[in-house]
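Given as structure tokens, the chain that follows is alone and in the form predicted on its own.
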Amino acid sequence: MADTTDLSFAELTADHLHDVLPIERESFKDPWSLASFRNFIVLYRTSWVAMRDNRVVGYLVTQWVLDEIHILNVAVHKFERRKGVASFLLDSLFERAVAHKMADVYLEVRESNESARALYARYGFAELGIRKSYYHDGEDALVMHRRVRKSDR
């Protein structure tokens, strides 16, 4: 397991977007725009960054509705991958989910994204179904789900 003791977890703000956008562009075929991020973080205060040495190395965008969390984006800077950053973000999310008595977490992931699917499987996510042609390029998305457990603390 990677040492993540030097990482900090903070709410994603407009000040972070200059670091977030390049990570977004290198991570996704259909990246969010600056305007999309700005609008989202104004409406929802449920997105976070992982920081190392005062710079963003990864981020997590979620939407919370009633007792459900929907993970919309998880991305890590290309030079920080395989160093535990995504796990740090998910661990931090589940700590908050328990504290806020959330029940379920859902996400969609590209069918071809083997590394993300493996990460989610390690966290106990199970495949619920497929959203056909979910992405702009026509690729299907796997819908995944996991219950929030008290042991996530």
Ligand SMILES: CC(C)(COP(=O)(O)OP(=O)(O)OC[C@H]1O[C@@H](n2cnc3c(N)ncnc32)[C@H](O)[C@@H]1OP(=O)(O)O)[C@@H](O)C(=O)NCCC(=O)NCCS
Contents of the next structure:
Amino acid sequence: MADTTDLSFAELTADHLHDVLPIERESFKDPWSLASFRNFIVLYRTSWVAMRDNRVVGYLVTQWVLDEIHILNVAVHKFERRKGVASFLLDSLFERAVAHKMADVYLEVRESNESARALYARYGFAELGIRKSYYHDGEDALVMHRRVRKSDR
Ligand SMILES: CC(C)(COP(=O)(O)OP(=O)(O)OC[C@H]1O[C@@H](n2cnc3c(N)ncnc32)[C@H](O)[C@@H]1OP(=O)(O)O)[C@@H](O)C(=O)NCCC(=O)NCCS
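For comparison with the form predicted on its own, kindly provide the form predicted together with this ligand.
Now the complete complex, all chains and molecules, led by this one.
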């Protein structure tokens, strides 16, 4: 099990975006723009960063609608992967989900994204279905779902 005791969890704010943008660009073929992040964090306060030594090492962007959480974006700095950062972010999210009595978590993931699919499978997400040609390059998305459990706190 990775040691994540040196990580801290904080709300993603405009001050973090200079660290977030390079991670976003190296992580995705269709990265969110600076404006997309800015607009989102102004509207919703449901995005978080994992920090180590005052630097952002990963982030998680979610949208909360009624009792459902939608994971819109999650990425970890390429030199910080396989050290438990995404797991730390998901654990912190589920802890909050229990505290706020949320029921379900949904996400989409590229069919070819084996690392993310392995992460979500480990967290007990199940495949609900496929959104055909969901991404700009025509790739399908898998829709995944997991119930929030009282034991997630
Ligand atoms: C997917 C991603 C967020 C995982 O972040 P991470 O911090 O490396 O994940 P963790 O260290 O918490 O991994 C937890 C578990 O997930 C699985 N996993 C993560 N990366 C994996 C990989 N490359 N191959 C196989 N399994 C992997 C493993 O079960 C891992 O546990 P282990 O390291 O003990 O074997 C990261 O690879 C990333 O930023 N990718 C690019 C952006 C992206 O694809 N985001 C998801 C969009 S849906």
